[in-house]
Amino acid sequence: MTTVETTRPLTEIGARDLRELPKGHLHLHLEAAMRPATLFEMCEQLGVDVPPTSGFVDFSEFGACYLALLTVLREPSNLDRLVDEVFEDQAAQGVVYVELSVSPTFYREVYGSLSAALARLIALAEAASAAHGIAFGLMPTVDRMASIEESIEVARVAVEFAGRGVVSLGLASDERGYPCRDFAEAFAIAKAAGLQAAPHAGELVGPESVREALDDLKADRVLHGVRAVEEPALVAELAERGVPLDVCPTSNVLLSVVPELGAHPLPLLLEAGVRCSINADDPLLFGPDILAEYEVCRSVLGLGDEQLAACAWTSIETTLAPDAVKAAARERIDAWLR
C-alpha cells in the first residue's frame, strides 16, 4: 500500500485560509469518519481489540477493515457519539453542508428495521446539525455486493424519508462484477421521488462504469468517476452535461486507482470543464479529512484559489442543500476570493 504524507501543514504563509472557504462534503462514509481516538476509547470500553485501520493492500482488505468498525457501533450510544463528532469535525474545517453516506442495513438488527434505523440516523443528524451549525442531507447507500432485492428495499426506505433528511441514493462497494446497470430499478424508484442519484463509479472499473452510471442510473453526481479521463469523449460529455464528480484524491492513491498524488487527474478534469468537488471518503482509513484534502489539492496538485473556490461551489450548488445555505455559501466564497 502506498503511503501518503498528510500530517505536515501545507498552507503557505500568506495564502488564503482554506478553513475559511465554505465547502460541502459530499463523499463521506459515516463509519470511517470516526476519530481514531474515539475508536480506541470505544474498543476499550467494550473490551474488544482495536480493528486495523491501515495496512490494507487492495480493495477487499480495505472493505474488511471498514466492516470491522461496525463492532463498536452495535452499541447505540456509540453511534450517537459518532454522528455528533462527525458534525463537530466537519464544522471545524469550514464545511457548511455535509451529505453523509449511511447504510441503514448495518443497523437493522439494532433498531428492528431499515426504516427505524434510518429514522434514528436522521434524528441524530438533526441534533448534530443544530448543535454545530451545519446543514446536512443523508445518502442511504446500496451495497452493490448484496442482492438486487436489498437494493430495492434500501431505495424504498430512502424514499420514505425523501425531503425529511434524505436527499440522495448512493451505490458503493466493489464495482468489479457488480455493474451499475444491475441497480437501475432501485435508482428509478429514488429518482421518481426527487432524490439525487449519486453512485460510485469509475474507481475500480474504467470509463464504462461512469457511462453506465449516467445512462442506466441517470446519475446526478458520480462519486469518484476519475477514470473517465481514459475516454476523452466521456470527459467532454461530463463537461457538457455538467454532471459533477465527487473526487477523493488520497483515497484514489491508497486504493491504487492512481499511482501517486501528483498523477491524480483532478487538474485535467477541471481544465476540461468537468465540475468536481473535493472530498475525503474515509478519513479514519485514509488519513486526511476534507481540509487536508483541499491543502493537498493546492500544494501537490497545484490548484489555484479560483479552482479551489470553484470546487467548493460545486460541492454546494450541485446538491439539494437548502437555498439559504447555497446563497450564503456563494456570498462567502466570493468574499473569500476577494
Given for the second form:
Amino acid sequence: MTTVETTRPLTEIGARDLRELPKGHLHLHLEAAMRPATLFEMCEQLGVDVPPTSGFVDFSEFGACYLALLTVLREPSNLDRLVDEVFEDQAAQGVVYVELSVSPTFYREVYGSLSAALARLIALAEAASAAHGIAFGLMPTVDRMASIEESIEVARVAVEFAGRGVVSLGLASDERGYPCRDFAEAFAIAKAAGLQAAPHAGELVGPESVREALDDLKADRVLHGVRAVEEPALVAELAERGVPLDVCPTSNVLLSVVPELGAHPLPLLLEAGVRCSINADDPLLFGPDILAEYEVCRSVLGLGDEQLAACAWTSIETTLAPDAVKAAARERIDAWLR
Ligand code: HPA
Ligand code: ZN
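Alright, leaving the form predicted alone aside, put up the form predicted together with hypoxanthine.
Below, the chain from earlier opens the complete complex, with every other chain and molecule after it.
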C-alpha cells in the first residue's frame, strides 16, 4: 500500500506546474498587455481619465476601449516602460518566446514615420529581451479597417526589418466587411521576404474567413481561427496541412465568439489533429494572461498534460523563433512531461 503516495497533495502527484512549461506567446497585442496598475499610474501622471478596460458588450465597444489605451502611449517614456514590463511579465509566466502584435501606424506621428516607429519598438524589445531573458519576434499588424494602401505600407515597413526583429505580418480589427482577400497584396509582399503570414480570421466571421486566410493570404498561422469548427472539411484540412491556430479561449467568450468557456472548441480541434497554441490576446481587457489561460484549459476544458505540452510545443515549433530557443524548449517540454 502506498499510503504516502495517496495522501500527497494533487499538485505533487498529478498537476505539473504550468509555469515551468516553456511556452511561446504568439497572440498578444502589445498595448493590451499593459498592467492595470501601469495604466492607472500613467493616466494619473498625464492627468487624463482612466479609460474603461471592461464592460464592452461587442467587438465595436472592445475596439473603442483598445484605442483609448493609445492615449497614454503618446508619451515615449510610457512606451519604453510598457515594453519592458510586458517582457518581465511574460518571462515570469514561463514564456520563452513572445511574438508581439504591434501596429506601427499608432506611433507614426510621435516617432515621425512608420519605419522610425518600428525601429524604436525593435530597440525596446531587444533591450527588454536581454533584460528578462526571453526571445522575441515582432508582428507588425495591419488594421483591416484602414485602407488597402496602408496595409501595403505596413507590409513594406515590416519587410524592411525582416530577420532583424520582425518575423511575421498580422491582420487585426473587425473581420466583418473587411475580408482577408482585400489584403492579398500586403501579405504577398511579406511572404516574399520570408515573413510568416499571421492574420486574425475565423473569429467574428465563420469558416469562409479561415478559408480566405489560407487561400488568399497563404497563412502560416491563423490567429483565433476557431470558427473553422463550423466546417468539418476545413478542420480536416487544417489538420492535414498542419496550419496552426493561435487560440485565445477567454477572448472568445468575452467577445461572444463562443457562449461559455465550457463550450470552447479547443479540445475538439486538438482531437481532430489541428495544431493549436494557447494565448491571452489582450490580458488587460480580458483578464487572464497566458499562464491563467493554460490553467483554464486544464481545469475547465479538461486538457491533459500531454495536450498542454503539445500546445506549448506548437507555440514554439511553428514560429520563426531561433533554432536554439526551439531546441532548448523541446528538451524542457520533454523533461516537464517525464
Ligand atoms: N480580434 C481582432 N482584432 C483585435 C483583437 C481580436 O481579438 N484583439 C486586438 N485586436
Ligand atoms: Zn487578437
